[in-house]
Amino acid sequence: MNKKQLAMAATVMTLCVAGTSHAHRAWILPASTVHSSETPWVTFDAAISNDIFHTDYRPMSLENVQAIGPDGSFIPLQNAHTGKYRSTFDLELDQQGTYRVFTASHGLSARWETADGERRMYPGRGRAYTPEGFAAEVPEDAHNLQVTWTSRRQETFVTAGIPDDTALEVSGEGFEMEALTHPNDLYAGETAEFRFLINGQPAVGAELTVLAGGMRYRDSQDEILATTDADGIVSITWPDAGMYWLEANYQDDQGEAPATHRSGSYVATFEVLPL
């Protein structure tokens, strides 16, 4: 395994969790998601904030931010900076076509009490987990153990051009979604179309929240909110152009051994363009 694929399988980051607060929510916001010139740069800021595309509260780390290409490989971040409040990069689009830049995650975590009754979690606050600190920190035999494999994801998408599908294809692996509607040909007043999957199989049920950018600006959140059907596709009306927040949570008991539980987190920036 190289190391892009170790990053891509980089185990579960603090920083990236969206939906462990929410008051706090991740986000990667592009400048504008879709460029005509011959080759464009994009400018990216990411951070985490409580309200959506509003540097507020910390900035999102870059360590493993990751920019996949129109030919499939990997893209270096440039001018990459992390200030106070925000972090922000550049991306040199040299390649007509689309262009997906993510972060993802999985592991596992557990949470058990010790004899004397204290209550003690994996990895801890901070940690990333590994097969190894897994093996040597939770016991087998701990009382009220409980495992749970997670996945999380956080992606945004670019075009140069043409929009194209080859960056945007799933691996089959964690919480994914997989664009029916491509991700840069979205306009208000139209309907969108996502499936979500688990594991390369249908997350039904799977529950999604839509927030348009400017919300500071609003008397209301005014959310989306659905709901994965039997096939894990979910319908998005798009009601304004702007830039869009959408989060999707899953769960079930199919875990693998010795996880019991799975759970996936996803995160997406959209830009929906005026008609």
Contents of the next structure:
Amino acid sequence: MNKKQLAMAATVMTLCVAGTSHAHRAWILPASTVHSSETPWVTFDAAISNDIFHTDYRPMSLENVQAIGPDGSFIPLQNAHTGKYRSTFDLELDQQGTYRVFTASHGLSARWETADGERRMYPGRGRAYTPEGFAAEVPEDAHNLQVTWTSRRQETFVTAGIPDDTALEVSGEGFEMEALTHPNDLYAGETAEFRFLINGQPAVGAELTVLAGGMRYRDSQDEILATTDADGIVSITWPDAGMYWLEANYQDDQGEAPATHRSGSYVATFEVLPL
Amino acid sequence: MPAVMTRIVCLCLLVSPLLPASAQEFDVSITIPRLDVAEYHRPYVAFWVSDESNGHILDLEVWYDTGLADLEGNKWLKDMRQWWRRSGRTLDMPVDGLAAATRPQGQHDLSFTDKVSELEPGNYQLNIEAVREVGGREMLQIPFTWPPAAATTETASGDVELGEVRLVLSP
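Next block, the form predicted together with the partner chain, ref. the form predicted on its own:
Next comes the full complex, this chain leading.
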């Protein structure tokens, strides 16, 4: 049931490639991830910024942000607001267990050259992929045409009571993380294992960057770099307690026609607690 | 109801042969220190038994604000973060016999003799984790062997949130 819902949710969304250069980092940041009260509320920030987690660039649009509860059903974002630098919203965790908050999309992008050697791209800056737009704008026989199937996902996790796994189930569609270690059971000095999947298959050689929050208060990025192994698995040992931003990028040439390549971009926010 | 009764009877049958003939005792005395702070709240304190590799074995007692409306005290149970991870998050507090009111500064003498009677013979740790609203958090561990071969007294002392904790065992 969840898988179907997830798949549908991903399908109806459109790809937004608009102006996301690599210097800008998207994230959904929960104020807290571990909760013990009967019906806890959690507040979230969602933004695109250079520094993690300082709201210095743009708010994330909440249009496609969704939340799944411990029973696999969608729950509403409450008190949603978009300001100059960040969007905010609240969730009421009225079931015990783990919630996933995410935005996910996939679609096609294309680059080619005109007869005059002029470079073109689709979708244009600030625009979104649609099947109709792609069919109308991308010439099938263009010179040096490269079509890439692109999957994007940004997410985070929060838990009321005991962490559980229903909301963590993978959809088998797009570039995803399978949490072999529960994302709300992370502790400084311990090692977490995650498997990355592309359409349900291990994403081998995906490149990860992990950054601790509070970047404004240190001199260097201090990033942790890692690459997924032959099973798509990567291990991260958390050096300290705090909020972390994880980005994974994947590319291959296994695209289905009309695409020749596949590309995946994944971002998650984790809270690591002190032992 | 009959099923519950059956279970209780079975439990008694299982447990009774293990009950010691002697007067084994498991006593804990704990000092909540006097702190010179502008805003003082009594600490939440969790007491539990783990094995030597910190695996959770048995909860003994949890001091927190049990009397607040709408179980408001539950909101801060997670701040005893080791206990929360090892056990608390699996419970539906208040659990009878476990949930207890917070206590004031000073020494408190507790006995967990009944609760530890079900421990298999082996090496364990007594864990004491304290956390105070607008204050700090501190955790102590006292290793012990059960059942004790002789009368033993082991102590540990905290720096801020916990004073001396003394574990007194009698064979």
